[in-house]
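Presented as structure tokens, the chain that follows is alone, the form predicted on its own.
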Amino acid sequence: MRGPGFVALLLLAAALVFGAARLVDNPYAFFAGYVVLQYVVLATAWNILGGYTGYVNFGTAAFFALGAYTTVALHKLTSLPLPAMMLAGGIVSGAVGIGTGYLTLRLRGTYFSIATLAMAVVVQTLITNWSFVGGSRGAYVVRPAEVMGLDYVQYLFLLMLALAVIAIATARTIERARIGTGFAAIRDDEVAAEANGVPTLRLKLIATALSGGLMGMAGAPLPYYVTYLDPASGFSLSYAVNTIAMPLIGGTSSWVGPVIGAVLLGTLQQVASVTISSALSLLIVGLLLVGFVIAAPRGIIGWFGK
């Protein structure tokens, strides 16, 4: 299916899970929705990185962390609608990603990881000493009651199955383009493809700006969610490790395996946190994934690829 058709049938898709949610009749279903949602943006962001050019970012909180405290610095200056504060925290988190890019990218392997996750400990370090946004203490963000004739929660949904919306056509587009090739091509054999003159450092630069952009993107109407943002919870681990675990889980190799991973695993935590107990999400996570690596290593895509 070419690009126009796919996105047109991606946004059926989404009509339809709009509808559905609002046939529902229940406000819980907008408030889980949207984390299963967030958790498909995040889960495709991090392919385009990890799944596509190999590189493994342990740094997820700290882009998803940015485009949140971004949103909070411009509450409190101006008085922007939440899709130009979302698109502001995309800049910050992307400019972030391709300086972190050109610092850390020259290192490969568990190098790298270990140098994003370093990244993500300086990020929450210098938030928590900063004033004002908050700092230690956190910030408090009032939220409008309606937007549009929606409840508020309703319109952040909507958002959110805005950006997964754009974040599934970007990864498919790069999987399909010259661009996916070379992604491939430094995932396969670094070295190679630089000999046969594959620009290396520019293709990784341009996978860190996107996937870091992306995850500023989804962090960035956190604020407006919680309506209270500190830094435990905006670094959260949960954001770290469901980020990584759910295209592995679904699959690496494709723009669909992120996506079902991340339906999987966020609708089970959410069913667990309603029925059970929300420390139990983790957990779940931790036993799928052992699991998985263990029966499928190449996730449900490449299992049913066999």
Contents of the next structure:
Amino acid sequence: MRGPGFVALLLLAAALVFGAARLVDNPYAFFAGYVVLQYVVLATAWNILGGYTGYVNFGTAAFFALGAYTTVALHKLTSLPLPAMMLAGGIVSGAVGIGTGYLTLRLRGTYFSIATLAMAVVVQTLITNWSFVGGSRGAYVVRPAEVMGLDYVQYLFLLMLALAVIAIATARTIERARIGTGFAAIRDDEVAAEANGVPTLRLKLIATALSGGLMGMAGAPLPYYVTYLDPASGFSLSYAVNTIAMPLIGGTSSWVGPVIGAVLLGTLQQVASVTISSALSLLIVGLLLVGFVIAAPRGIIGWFGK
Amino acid sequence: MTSLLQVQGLGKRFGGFVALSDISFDVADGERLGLIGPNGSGKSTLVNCLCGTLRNESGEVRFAGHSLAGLNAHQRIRRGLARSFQLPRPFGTMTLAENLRVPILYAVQPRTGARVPDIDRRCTDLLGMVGLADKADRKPADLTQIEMRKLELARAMASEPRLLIADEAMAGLSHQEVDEILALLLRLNAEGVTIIMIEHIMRAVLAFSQRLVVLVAGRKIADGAPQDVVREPAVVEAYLGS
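We have the form predicted on its own; now please give the form predicted in complex with the partner chain.
The next block holds the full complex; its first chain is the one shown before.
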């Protein structure tokens, strides 16, 4: 399918999702749906670096929280509309992505992953000690009741839905473009890729910028969603764990994998949080991940040929 | 004939170990050069320095009249300097045809500044040249050792190089398979590609090379016509002991 046709189909799917959520006629549908969509964006963003180029990033929480804290700072300084703040959050996290990439991309495999984890700790420490955005006490964000006649939570849901469409369209475009071939060559054999003309450093920086930027954009609406944000929740390890588990369970070789993984795992966690306990939701992730690593190492899409 | 590649005083060390010291030689346009030397003599290090995978500390490499100083590997292949790896390094998750797309998209297209028309056809043609056309949609894991070597050469050729460095493309192959690769390299040369062959199989090197360069312990000890070089006392000593 050509790009424009695919985007049209995505938009149609998004409209159906929004319509369905309204039909449920329960505000909780939007609360829970927002989280699932947020994970669709995070998992898709993670997969651009982790799945396509093979660099496993454990620092999702840092990029995500940087987006959220950009919003906190902008909320105190300005009265920008939320979409503009999301863009700002994306730029900040994308820039941090490039910086981290420049410093760490000479590391391979586990060493790169450890470096991203360390980066997350450093960023969290900085934010925790920056009193302007609340420091360790946390920051309160009072959100309006509605925007343009739309309930604010529905508005947040809609924004995240739009971001999910953007993220999926970006991932699929990369997959089919020349740059996707370059990413795959880096994942398979970086030395051979460079020897065959692939500008490996530049492509890896593009991947970290895109991946980090999308994560930042996903985090930007968070302060308005939770209305109280502290470093411990913004930088929660569960973001990093979930964001790695979702593409692995869905499959990393195509844009479909992270989407399937995020919808499946995200929904399961929401259901478990309500029906059993919220502590159990991370246990589910762990069990599923172990199961998939053993039974389906190529994820759910690995079951369907390719 | 004019010089395509000029190596002048090239040196490379790893910590305190001198891997290459003061290596100088020229390769003429269209020439077939054999590069030989015992294990550990620095042949692969030299290839890595020429192709930009490693940086040489001293000396200069000029290609087609331009210095290659400071250029990365991907910039060098774009100028027409390609290599095959001693141990084949295929892109494992891609089909054979997709393997060839990489240098076409990333070396040929940036060089010419235009889209290569009908890339699929070009990939099939290149695979046909090495007898792998019927396996275009297979993954490298399905290949035999010699097919893997052929893929390696086809991928290097996909970049449309002016100079191809074949780093032990025949090691571990049978007598007949060596002849197959040899015929392939001679055909490429006849089409105008300059080739440096690095090889231990003397039969192949002598059949192929117009000139031989011998490395021993990181130094060039001989350079000349193959029949003369293999009789030089220093070369005989390096290979057979005194």
